[in-house]
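Let's start with one chain on its own, the form predicted on its own, as structure tokens.
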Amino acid sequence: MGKAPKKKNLADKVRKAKAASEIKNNPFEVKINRKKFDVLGRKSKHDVGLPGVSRSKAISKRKETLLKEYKQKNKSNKFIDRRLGEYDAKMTPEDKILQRFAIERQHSHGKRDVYNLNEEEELTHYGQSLAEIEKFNDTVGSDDESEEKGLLSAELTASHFGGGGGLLRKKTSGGEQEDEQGGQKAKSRQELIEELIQKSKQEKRERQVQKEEAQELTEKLDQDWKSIQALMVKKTPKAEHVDKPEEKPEEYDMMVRELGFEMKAQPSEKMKTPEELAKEEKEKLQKLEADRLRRMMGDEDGASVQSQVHMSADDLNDGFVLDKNDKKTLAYQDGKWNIEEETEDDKEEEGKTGEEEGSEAEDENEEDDDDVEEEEEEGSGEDEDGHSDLESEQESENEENDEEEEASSSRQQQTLSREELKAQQEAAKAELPYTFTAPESYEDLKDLLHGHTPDNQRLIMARTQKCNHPSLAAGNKLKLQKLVGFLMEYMGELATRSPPELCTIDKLIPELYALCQMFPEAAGKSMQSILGDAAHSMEEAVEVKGHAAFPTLDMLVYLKVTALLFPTSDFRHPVTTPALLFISQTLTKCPVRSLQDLTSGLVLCCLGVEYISFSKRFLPELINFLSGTLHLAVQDKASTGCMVVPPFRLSGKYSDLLVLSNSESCSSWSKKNLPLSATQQLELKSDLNKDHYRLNCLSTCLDLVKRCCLLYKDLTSFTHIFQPIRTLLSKHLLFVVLLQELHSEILDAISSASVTHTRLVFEKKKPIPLKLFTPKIVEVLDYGKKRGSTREEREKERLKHKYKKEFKGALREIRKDSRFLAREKLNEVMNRDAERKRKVKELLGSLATQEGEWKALKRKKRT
């Protein structure tokens, strides 16, 4: 407990009042707040201030709060004074002392009260009062006076411990105990232990006898139950089964049972990553390849090894399997329990009687009465358990015979397989391998695919991708990236063959698409290089000859593959945009000089329509080529009045390519698609075949015009774009009956387009007025008080003013706190420096004293 503060006397009060009066009377300590003008009726609270007094109070308050926090900063331990009333200024020191003393007495009283016994309470031990035991009526002499030293008598034990737990008798009273014992001597410890052992053995024998009797009664009850069980089975006639209608359970019971047997949700398998799937595919292919190689070599050891099963020396060969699933499936169907019947072998193993089997069969299936009767007849004999061993032996003999027959049949199959082993080896050799290594060069890819059908080539590429997945090895990614370029080059070579193998290209495109999805950058670079080479060669031909030939079939295949592999609807794409520009350049700079060139141009138009089908981008080269193709079918070109744009000419050698040589050839013509092989080689020997081919070209051209009409019908200039085509179709071209429907559909689509044109005018907008700098006039009345505002607005303004005032006050206090802490830190630094200087000065002084003493001693020695 700390020291109590001193009691203030009258002298202290007088001294304090004197100092306060001195401060107030000192003119240097008083600050007068002057006003600009006085207001009548307004009282000011701060006319005179004492800044020195306020400053000293603030400093002392900061020393008690802020300085203590600063000194305790970054310190883990603190001393907190938890004494009662220590921080309560209202309590006097005498009250604090009294309350602390009272609480201390309560704590000490609570501890002693645990063992404080009242007079009303009475403690007992084994039913005897401790007060009576402590009377010490029956005293025991010393060891010298007793006849048997070292032994505890029953009286002494009863007096000290209250009895021996049932074996040592309790002491009730001296007279009664002597009457009961009849003058006999108390039993010794050895006798008591022997008596306890005999009693425990007797209880154990009694429990064993009771257990044996209960077991005998249980066996007897089981035998009696078997004898009377047959009397309890009631067999109903078959006629009653037929006549008795089936009682269906209630709908609620059926729903409850269905819910009970409803299949619960099973956890699904874990989703596998692409790497795990690729690894499984590779392992599967490797296993199949190993199996194929084994069959090709004629080795059957693998199958025999797999069929062998390890058999232990202790195996009884009784067919008993621990892993067998013996659970019965339960179901509920048509308001009845549907439980699978047990087999006879299972019933014999379980040791059930025939009557039990019959009763269970009746409960399980009430419809099969014949089966129930057979089971009852089989189980009616009394010696069924005795004959079960014979039946099991017969069954084992039958199983041995079956095994011998199976072994003989397997030997015959082995002899047959040996005879057909050579044919099996040949079939395995002809079978396609399951694993392939990725080709390192284009020649390796050609050798890998040479001599295989299109389906097998597709299968080879698919297995090559699975066996060389990037997640399986480090270098597989680079190998498959090279394979993309090799496969594109191989597809181009297939297109240049005579005849072109377009079916093989069609089979290989899905595998190329899979590789493109896996490596889009490598596929894009390969296609960009192909398109760049084709465009460069066309530019060179135009510079040298002034014109260029139409691209060959391999280039057309590449353009088609580009549309399949890459998106064509993007505004700008690194692959499809150059491809579309190449198509436009070809349709502009390649002149049409034969039907073969015209076929190539129409194929390019088909590709162009496919490229712009989603984006609906306007392609003027496409419309120009279709218009020029229709112009080739007009006989009198001077009367058309249409302007022809290159690569077509108004007149010349190749301006009548689609003019029919004989008008009667239209009657024998049937519509057919243009073959892609015609772009590479076209042989038309007779004029009739040429006219039929011209009609096919016109049919394709009209079909493309119709598709363009559907694409561009929303354009504002639609009618102006298709005006030349409309003039040719309506005035100068009259087609056969088969093309007349298509001809009319195109004209209807062009003529049905609405023509809405408006003049080009400036957009009308409301003029923006100039900013006016008119002052805002606010009516102020009653010298600064704003009128016209609501109560909420005035309250809001008052709170804003109060907030600003408090905010400024908080900032001012924070600045003062910062200056106070800065002064304290500076004082600490100055005190540390002064202390260090003092210690250094003391050390130098002591060293100087030692040096002087040493020199004096040295001079003394010299003398």
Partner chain sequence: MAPAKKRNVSSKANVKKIKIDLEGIVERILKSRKHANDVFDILEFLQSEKEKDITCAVDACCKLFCTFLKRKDLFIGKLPGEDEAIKGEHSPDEKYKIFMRHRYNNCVEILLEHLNHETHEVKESALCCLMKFAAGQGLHPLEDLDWSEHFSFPRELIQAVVHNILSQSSDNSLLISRFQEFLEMEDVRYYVMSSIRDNVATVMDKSKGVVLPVYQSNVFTLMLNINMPSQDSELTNFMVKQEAKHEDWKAAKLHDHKRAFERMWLGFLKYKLPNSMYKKVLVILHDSILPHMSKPTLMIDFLTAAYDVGGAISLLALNGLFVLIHQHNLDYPDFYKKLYNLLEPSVFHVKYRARFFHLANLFLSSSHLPVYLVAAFAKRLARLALTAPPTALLIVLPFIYNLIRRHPSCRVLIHKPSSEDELLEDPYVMKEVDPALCHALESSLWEIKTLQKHYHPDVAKAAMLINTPLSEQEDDISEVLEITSYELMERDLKPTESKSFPLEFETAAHLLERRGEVLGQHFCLA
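Having looked at the form predicted on its own, could you now put up the form predicted together with its partner chain?
No partners, no molecules, just the chain.
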């Protein structure tokens, strides 16, 4: 800027000559923009202006740009000055010369000697010629320690006297210092980093210098030494002897380091004692429980889905789930499996496994120790490696454990002839392949499982799952998701076979649970479709016939499985809510026409109680069904006079289902668990058997009533809900001794409930604050701007305003430009005119002188 313009006006001179502060302080330069109102808190940028400065700035800028363009106008060629640093004001002339020279050299050094290594150039390392290094006369390293000896560095003292933690703290100390600095000066991160880099560079440089100096000194020493070596031949051993005692503190150092490293090498997650494990487990369960409670209350706000599956630190992420009951670690005794352990009580077993775990932990601890020692020998660099080794070892151990557990789990069901069975199972297991392809269709699955024992079926499923774990191949996830649906379908089919193969279902439950944990979505969807279909078909039957048949056993199994897989206590759950609705639909729409129907109904009631046992929700259909069932047992229907809720009827063909045919049969009855298959087919030959079955049903029913009493005792309408049951029990049903206890318990529970309640009132609202008469003060943030419009409108308004401002500014600039150009043109014309005048004048002058001379000459001639 300072060089190019040839013409300099006054303002430029002034500006160049004076410093900025001087200009600002000059009252003749400064123009103060007077404010009309002084507004508190408003900052204005334009209260002081420097018109002279800004004008000169603008003019010089125009000169650089506009004027040049104007001059270049109508010219096709252009002169470009490519001299290095010609227009760079910051460069000192010396620099300029130096750089130009370097470039000159580069140019002269053309392509032709790219591969010419030996000419002129020298390879260096750390600024030192390699050729010199190759001489191997560097002997500095050997004497390094001796130099450091006796040096009481801060580091050393810290490690020796700082409580031993110095080594560990060393790493972080730098950061801490920086933090402190940050605290003091509040530097930005960028600055800190820059500072750090600078510092490290400086240190590096210093180190290099130091090293060079040291090298020089040692070389000098060496030479000196050589010169006097001959004189001191005999004294060297003594010198060595003197050195020795000084090594002792090094041992100490070593110990300190060792200790330090030991601490460092500790595993990030230490081996847990059984108590700790139990505690952790408890905490996890508590957390899940809290989550369940939250969902039960129907809070939707915590919608952020957290990972539902707990992953332990040891989890291999292979989808294998350790079942509690399978938790039998295999132990060897004298090369044999320690099977006796399984027959012992669970408690002992647990204790023992605990011990084993403890011992294992100890072993591993020992290994840790070993590792640490090794690391120490190997040096600090390898410490991470050692750790990862350790982890991989643990992993492999876990895998072994898993496999062993799986193997042992299949041996749970031990019968009397355990030896035989064991042999059989071994044989069967030998036949089973270890890998299975995931079934693509339901038929495939059936073929896969066909003809295997329940235990083997489970094993097959487990192996299929493992072989097709999603982490192994891309398509596996989809395959396993499909498998969930197939497995459910298979369970349904097992339940519909006659006789139903419920034991197989029982065996397959853990596998289904594991799959469900992996793919909750797929499991939920397939269960939903099962429930939806069943409910839909029932609805259609009801539309056509007015009633429907009780669902078959597979639906009962599905409902039970639903309760196993999904939480039943949620306020709203995509699977369990429909399941409960299905139960309710069944209990209201299906009339009881036989003992089978009644059994189905009781199963459903049991499921209903199970579903609501945690949340204690009110299930009216359950009470209706139970009271209806009790009503079936009343001999003299007419006298009861109580209301019966459909599907039960006050009288009719099937209203005497539970009336005992012979009151004597009570004496030989004892409570037995009913088989689930009784919901499908029931063969009761004699009246006695029938009576026993009836008594079983009644006892189940009474037990359920008792459970309901306990569950619902806090409901406000408890007495009204249980009124029909109470009248039935107290007046019309008299039971045998065995049921008497239940009977009286229920009556006690019902009568003990409180019958009085406080009146209903609305929940207290937050009181509405009184109206105040003080003016409402609203903070105005943007003055003079339109308020109350929408965001878009405001944005539009803002843009419009900006455009206007810019437009005006541009217009002003253009005007200034044209003014500038006009001035320049005028200048040009003036200059040209002046020139011409000057020339004319000159010519006229010369002519005048000529004329004068001529006249003078003439006069001379005359005279």
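Positions refer to the first chain, counted from 1. Predicted model only: the values in this text are computed from it and were never measured. So that the term is clear: the rigid core is the largest set of C-alpha atoms that superpose within 1.5 Å between two forms.
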{"query": "Post core alignment: residue 761 C-alpha displaced by 2 Å or more between the two forms", "finding": "yes"}
{"query": "CA of residue 85, rigid core aligned, shift of 2 Å or more between the two forms", "finding": "yes"}
